[in-house]
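The chain below stands alone, shown as C-alpha cells; this is the form predicted on its own.
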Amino acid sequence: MENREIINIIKNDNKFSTEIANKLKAELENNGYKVSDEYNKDAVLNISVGGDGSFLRSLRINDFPDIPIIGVNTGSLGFYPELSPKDINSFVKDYCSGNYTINKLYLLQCEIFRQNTSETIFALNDIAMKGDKTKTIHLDIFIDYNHLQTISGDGVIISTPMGSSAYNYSVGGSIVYPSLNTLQLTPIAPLNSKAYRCLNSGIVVPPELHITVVPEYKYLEDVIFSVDGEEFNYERITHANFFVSKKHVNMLTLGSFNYWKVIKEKFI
C-alpha cells in the first residue's frame, strides 16, 4: 500500500469554506497527499478553513495538538488565517518544497479551582472572568501571591501577546509584540466611584510570574469564563491560577513571520 503523508483539513459549515476546503483536498491529493476524512493524529499538517473563531476552536477540540496548523481566511477579519482562497495552489507548491517556517505560540493556562476539584483549561487569545447575566463583578487581583487590587466592573481579561490584539485591545488594553511571551491583564469596563477605585488599563505581567484571581460571592453565585470567545459557566469557584503554558502550537507560515505588517493590515 502506498504510504502518503496524511493533511487534516478542519472546515467550519459555511458553504463557501466547503467549496474551498473541496478545492484544497483536489490540490493536495494532485500533489501526494492524503487527506484524511476524519481529524488524524498522525497528520503532517492542519489546514483550518474558515476564519478566526474557526481557527482557534480547530485548535481547541483537538487539544492544541503539536502537529503544525495554517488557516485559509473565508470568513472577515482573518487575524491567524494567513492564506486567502486565491492562494491555494501557490500555498500548496511552497509546501511541497519546504518553503515555509514553523513558529512556536505559547499559551496561555488557567487552573479553575473549587472547593474538592480543579480543571486546568488553555487558551491562544485570552480568558475573560465576568459576571453572571451581566452582574457586576468584584474580583481579587494577585500578582505572585501579592495583593494588588479589588477590581469591579464587567470583569477582566488576560490576555497572550498574540490575544492583546483581540478582545484585550477592544477594551483599551496594550498590543504586546508576540516574542515577549507575557501576560496582560485588562479590566473590563472597571467602576470608578466615591465606593469604587479600580484600574483602567492593562498590567503586562513577565512569564515567570502568574496571575490570581479570586471572585467576590457577595452579588452572584457564577463565573463566566470567556475561553477564545467561547463561554463556560463555573459555579462557586474559589479562585483561579494564570500563567504562561509549556503547551505550545506550531504555527506554519509561508517565508518570515511579520507581526507589524499583519497588525497594519488588519487593524489600522
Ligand code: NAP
Contents of the next structure:
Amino acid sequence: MENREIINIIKNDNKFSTEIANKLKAELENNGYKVSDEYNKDAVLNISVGGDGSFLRSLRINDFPDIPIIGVNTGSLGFYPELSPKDINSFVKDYCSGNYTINKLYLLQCEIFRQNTSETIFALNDIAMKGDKTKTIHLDIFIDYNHLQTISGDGVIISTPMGSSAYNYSVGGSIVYPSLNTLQLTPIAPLNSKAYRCLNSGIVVPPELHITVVPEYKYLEDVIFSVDGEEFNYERITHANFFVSKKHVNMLTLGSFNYWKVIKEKFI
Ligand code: NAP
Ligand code: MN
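The form predicted together with the named molecule is what I need now, so please give it after the form predicted on its own.
Starting with the chain above, the whole complex follows.
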C-alpha cells in the first residue's frame, strides 16, 4: 500500500519514547505513510511522543504550525497527549479510516515592549511573568487599559483555558472550560498585609480584552517570562500586552474531545 502522505514524529530523548516512536513509525509505514527523520512542513500530521512538555515544545519549536497534532503519552501526567503507547495500532487504523475530529485551540499572544522595540510570543498553556531574583516583584495590572491594581509577590500567570489546569491551578486559579475562550490572570504568592493589598484570586476575562502588565523597577532590572514552561529573560521591558490570538493549534482527537473526562482522569 503506497500513499505519499508524510507524518512527522517529534519525540523527546528518553529511551521509552524512542522505542515507542520506532514502533509508531513502523506501523505508519506499514500503512503507506512516509515518516521523515527531519521535520517536514508538508506533513499531514504531527505526532508528539513524550509528556506535556514535549507536546508543548514540539509546537513552539515549529512556530505553532497548522498541521494537526496528536500526542502519545510516555511522560508522567499527559494532559495533552491523548494516546497511550498501547493505543498505537488502533490509532493508526482510526486515522487511516478518517475516524477523528479536529479541535481548534486558540493561543495566548503576548507583545513585549522595550523602549524602541517590540516582540511577539505565543503560548498554548500560559505565560508567567516573574522577577529574576527572590525579591518581591511589583506589577501594575491593567485590564482593557483600566488600571486594576499593583500586584506584589512572585509574579502573575496569564493562562488559556487549556493551560488553566497547569501552573494556574497550582497557585489556586480556576479550571476553565476550553470553549469559553477566555484568559485568566492569577497572582503567584501575592502579598497581603497593612503595607500591601493584592488580589488573591484569578480574574477571568473575555477574549476581546487586553491584559497589560507594567513592571515597576524598584528592586530589579530583569523580568523572566516562563512561556509554556520555558524561561526567557528580558531586560528593561516597559510593558507586556496579553490577548487571545487569532492563531490556533489544530488538535486531533479520536472520537470527540471530552474535557471533563480528562480532568477527572488526570486530576480528581
Ligand atoms: P513540567 O515542570 O514537567 O510541568 C509540570 C506538570 O504540569 C507536569 O506534570 C506536566 O505534565 C503538567 N502539565 C503541563 N501542561 C498541563 C496542562 N495544560 N494541564 C495540566 N497539567 C499540565 O514542565 P512541562 O512538562 O514543560 O510543562 C510546562 C508547564 O508546566 C507550564 O506551561 C506550566 O503551566 C507548568 N508549570 C507548573 C508549575 C507548578 O505547577 N508549580 C511550575 C512551573 C511550570 P507532564 O508530566 O505530562 O509533562
Ligand atoms: Mn513535563
